[in-house]
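Form predicted on its own, single chain, as structure tokens, below.
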Amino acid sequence: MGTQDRLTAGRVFEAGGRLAVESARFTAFGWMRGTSGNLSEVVSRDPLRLAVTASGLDKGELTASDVAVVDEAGDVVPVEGVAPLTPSAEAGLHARVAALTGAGAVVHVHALNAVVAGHRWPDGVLLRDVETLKGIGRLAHDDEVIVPVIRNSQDMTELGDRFESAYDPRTPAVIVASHGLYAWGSDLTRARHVTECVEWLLAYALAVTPA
């Protein structure tokens, strides 16, 4: 029996429950206003399948069943017992990130500091000599970290190509200009920690660097 055959509704809803908890957390931070932002968790690696938060829903009010399962292209994959909800339009980029980085979870939030930092530093945000860099797996001192900034697109293949061109395996985050932040980790908890640390680092950079 293949991995895809073992993907059950129960497994999808377990992931959905975790995604709902984290979505509520980020909404409380003001990073998923309205129905913006989306989260995903890998539920199968071979073939690649992700549980992604459903489109058009208030991210502070999600339930475990408010998810869709998508493949490596971001297209919906039917799973018995899982309602065929519409995934975020950005599901394809989530899948591209998970495939390229090996991440177990991807977070996309519309955090204001990410958008402002991307506007101020369109060639990438330089960070160094601050303790919170350790929270994203880098050194607190003598380590130049650049958070890449890529141009936005409504075409997920095009956006994925831009991500792949800018990707630095040492830095688990990317800013999409005039849009928001993507961050990832080995699991959803790690992806949350990276998101929180990167958002703080961007706020720090904006605060200490003259406009």
Second form
There are 4 protein chains.
Amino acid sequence: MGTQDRLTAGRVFEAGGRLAVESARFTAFGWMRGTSGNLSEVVSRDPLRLAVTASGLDKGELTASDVAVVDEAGDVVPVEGVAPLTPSAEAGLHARVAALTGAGAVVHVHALNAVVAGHRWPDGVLLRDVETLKGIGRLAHDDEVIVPVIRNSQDMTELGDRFESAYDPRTPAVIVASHGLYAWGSDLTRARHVTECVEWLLAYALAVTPA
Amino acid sequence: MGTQDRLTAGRVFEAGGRLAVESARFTAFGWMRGTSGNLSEVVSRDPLRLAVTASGLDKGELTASDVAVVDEAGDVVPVEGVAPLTPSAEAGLHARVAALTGAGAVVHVHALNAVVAGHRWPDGVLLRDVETLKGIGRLAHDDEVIVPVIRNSQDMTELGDRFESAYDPRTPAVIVASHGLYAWGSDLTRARHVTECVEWLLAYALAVTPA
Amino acid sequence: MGTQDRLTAGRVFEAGGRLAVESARFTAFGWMRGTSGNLSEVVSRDPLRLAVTASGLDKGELTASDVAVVDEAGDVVPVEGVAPLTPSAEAGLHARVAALTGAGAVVHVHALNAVVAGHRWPDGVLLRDVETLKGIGRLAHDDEVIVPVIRNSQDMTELGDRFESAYDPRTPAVIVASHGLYAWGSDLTRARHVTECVEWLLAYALAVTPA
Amino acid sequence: MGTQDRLTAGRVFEAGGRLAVESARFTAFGWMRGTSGNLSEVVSRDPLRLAVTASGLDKGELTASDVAVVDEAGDVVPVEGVAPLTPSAEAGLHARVAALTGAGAVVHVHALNAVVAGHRWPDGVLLRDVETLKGIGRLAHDDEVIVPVIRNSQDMTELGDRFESAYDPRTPAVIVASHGLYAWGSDLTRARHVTECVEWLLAYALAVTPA
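For comparison with the form predicted on its own, produce the structure of the form predicted in complex with a further copy of the same chain.
Below is the entire complex, every chain and molecule, led by the chain shown above.
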């Protein structure tokens, strides 16, 4: 979407509908317990605008309008016809991920295996020589993949800085220790596929590595 | 609901419908095997009245009228138009939890991880420095959370006394050892979210703590 | 059903419908992989007749007529209007269980935890002091429950003899080692509840007992 | 299907519909994360032609036409009315399996337990004396079953050669190490049943064998 395009409520709610569908799916996986986790889709690249799931709602029961629009700092941007819902507190990190990686969609879930893996390997999770790595754009052989693990924070700027320091453009995911997983892709479907594959890979790493 | 409001069957069955929905959800999670577990909603605060799931029924197949109304002692209170079903034997503890905590809804489930955690940590389960603690109203950092573990009993007064002794107003859940989990919140949705988050936290604690 | 009642196809298909529903449920639990497991309902007590799921079919896709009628030896009994499908090879054990225990329904599933528990405790699984025991008709406190484990056999008479030797009228379940679980109850719903509770109890025993 | 029969789009899409149904089922099991895995059905034996799921698609959302037709080398064969979609890169191995084993359908999934078992037992997984072996056509007693484990490769000819070397006609499955499971049967339903049983058997082997 170029700068000349005006962001419409219709465009935002289309994104909101997709975010609701994928949130319901992740909820069914047990990865969005309570009201945890949040998903976003880039609805404008220049200036950067994201549709992000609203704060405090059950992620298994979202509707297309349970969405807020934020800018590159995670602050709410008014859009005509879109109610000014409170975005997730983590919207700022979503925006940072989208800005830095060029991703079209970002997924943040509290997948148990991700938090367990982050606890076990606080300096990053090494994955290599496993076919499912192809599902996150890496090689099935002789490719050392590190899923970075960054320390948790309630300050999105601090968390964003840690993300930037740890970011490897080849790896579309990061674990926030004691917290959850961020994963991203060119669009929401791709971000979901990456999320699913990373979670599988972390489960596999935990299963085959003696404690 | 103030004392001047008369409790109607309609009000009770509205609560019963919500209890049926959430019971079906927890059954699908495997947390209400057989006919185990029970859910309640406060339908009057003064005097205290709870709608509680009826005893001996499959919790995956409840209807709005599969509910009993009990008082602060867990004894059945007649309501015109509501069949006098037998409440869960644990209704007395539900009422005690609602009275002491001010909760609007109480969930009791036989979640396996809760019973395993209670077996492993009979003096209480320590949780700290994990984001999902925010889902139960605590802090993600530097907040020592103890989920109390109390000994099981078939005597609801005895169990209620143990609950009162162990109760910390900051923690909306308690494990009954060799039995299951109680969790509560301002309404049934909140009580469900707390239940989901506590179960996740206990699973996490079990996964990252060497035996 | 007394001896004077004639067994009708309608009566058999009513049972078959219930068996299909519960088979689909257990399939969803992952307890009837491939075409494994079988369920039965007593459709006549004197003489003993059971409706049992037909052999070789996908247990997630049964219909009401995917059922055979067998006698106390597990042999097919012709019923007008009921196609002579092949009963499960294990129908003889179902009949033996129904005859000995007086159960109205018998469930046999390949639940993983049951087979793992049978491997771990070949002389029987000891359960005590856990609330879910009430779900199988035992006490939550001070009641030593042994789920018997019998050796597997392809000879239903031999297996039935082992069952009879191991049978304790107080315990409505038995593990066939290297094979699966049998559980029963007064009707099919009760047999399902017992099955669900026994599986939970075995999972719990495995989780809390150091290897 | 004899050589005289011409392969029609209708025949291909019938197979595609069945492949879509089973792919959705395996996706729900968590065995086809991202876009991983692929299923095929033989639509002509002489010459050998397989309908195989198209590459890069979400396996939980396939339609009957999300299918490609390949020959014995895994190369696309044009069929009037069938869009020339890209088959899975692994189509060549599917064809090789179908040619060598005579199977009517082949399943390839990234089932976690299969990859974990392959990591644990790189020389093959020994299974014996367990009833579920009957679900893959073997004996429940005194029958030593080895599920072969072959090394992974991106070269389908190399992978096919490894498969041929490891193949035992009595065992309808093979683990590709660090990758996933292949299983097959006379038709797609049978291939699914075999897949389900093998996965159960591998889970069982992992659960009962001390690390």
